[in-house]
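In structure tokens, the next block holds one chain alone, the form predicted alone.
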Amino acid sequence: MAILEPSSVLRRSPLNRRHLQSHGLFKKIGENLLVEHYGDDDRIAEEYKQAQVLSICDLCTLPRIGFKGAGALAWLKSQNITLPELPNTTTQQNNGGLAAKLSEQEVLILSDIFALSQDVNNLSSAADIEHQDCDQKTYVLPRGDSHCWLAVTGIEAAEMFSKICAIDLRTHKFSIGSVAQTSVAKTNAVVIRHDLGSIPCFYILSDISGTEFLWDCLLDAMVEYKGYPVGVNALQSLITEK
């Protein structure tokens, strides 16, 4: 099997050096590379088990985009995006992507973790064409450039967050599809609960310039629970394996 190098693609994660130091092995998902797993192949099964307890995964190279403005919701609906009724909630699309309504005038669109959804690319292309007309009242937010995307999974995740986040993320308080715009480790962040199979999963999106700081803070908070980084293969397995 050919070894894929992050330098072979246009977009690299802000955590790229950390992954290389931890012997991350990469695989191509869509047009970008993500860590498949760390170390040798013996780690694959171990990471899958770890993801069920407490883990963190870097999803920074997966597609995402935002839209804001008085006409944003109407325009997204015209593009066949299913939107939540209420702010701070999400709706999963038929293709696996996710639409998070952050306010009555702002929506965040995320790819699925298999990068099968083409919503981000299609919306970006449509916006380039249609938003030449100022009457659209819709503005594109390049969230792939402005925000990192991390995933924290496992049954211990909510308890771990209690050390660094003021929002109660316990599963009976913070339901699937909920969104919190809050502070994580004193960093402004959007937290989305999007479970993978039966395992709790929390997406964290925050200023991309602080990705390494946030990664380190989350790892430090995980020490007590013996949590550690896993590759995207472990997260995908949570969905595909029963």
The other form holds:
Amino acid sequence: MAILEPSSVLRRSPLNRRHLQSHGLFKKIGENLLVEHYGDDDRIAEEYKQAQVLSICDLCTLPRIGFKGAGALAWLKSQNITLPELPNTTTQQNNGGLAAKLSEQEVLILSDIFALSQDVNNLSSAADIEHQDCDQKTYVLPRGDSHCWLAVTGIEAAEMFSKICAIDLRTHKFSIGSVAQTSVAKTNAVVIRHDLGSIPCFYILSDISGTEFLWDCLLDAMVEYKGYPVGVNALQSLITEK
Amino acid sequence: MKLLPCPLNGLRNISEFTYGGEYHPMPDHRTSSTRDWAEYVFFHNNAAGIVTEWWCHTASSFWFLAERNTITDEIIRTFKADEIYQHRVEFEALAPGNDS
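Next up, the form predicted in complex with the partner chain, please; the one we just looked at was the form predicted alone.
Expanding to the full complex; the earlier chain stays at the top.
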């Protein structure tokens, strides 16, 4: 099988060079490349175990989009998106995608980690068509361009976060589907708890220009717990092998 | 660390917030004098006592209002801006040549 090079696709992660330095092997998910695993194939099982304890994974090339404005919630409902009742909570869609309500007028839509959900593509196309006259007070937010997307997984994740985030993310305090818009390593971030199988998982979305900084801060905080980066295979296995 | 209750995000460290100045009701821009408009845009009362202020939760870019005692630094309450602003404020441009 030919080795996939990140330079062969239009969209690359801001962490692309870090992955290449760490001997990341890429695979195509949807239209883009993500690290499948790092190093040799015998690392696959090791990374799966690591994801259960403490790991970080780069999901920057997966689809995501946001909508904001007085008409945003009503428009998303008309597009068959199931929205949470309360701000700072999420609802999983039937196709695996995620809708996070960030305020009474703002929603973030995330793909699933298999990129099976077509919500982001569908909403992006629908918004182009329906908002040309811009009278509905719904504004599209290009979250794929503005925000990085990292996943921190494992039973040690919440304790690791206590070093760099003031919000109590312990699993009995920060339930599945909770959202915290807060500061992580002195950087503004949206933290979403979205467990994979039975393993705690926290998605972090933060300013894309600071991705390498945040990645390094998280790796530094993980050293104490022997956490390290894993490929998206390990995260997918948490769902398929639960 | 001081704490401030955000109406959207709950109790947070003060380092997550940005101060946005005193709240003043906006005069009608079509009828107010230049002096009144300048007062509104540039000047603060800097009162000793309970004042209403704009604050922004930076991580969510959420602007809200807080009543604070400037003598004791006690936060009396925080509330969403839609308690005051029920409608979008429109600034209609005057027709060309009608700028009096």
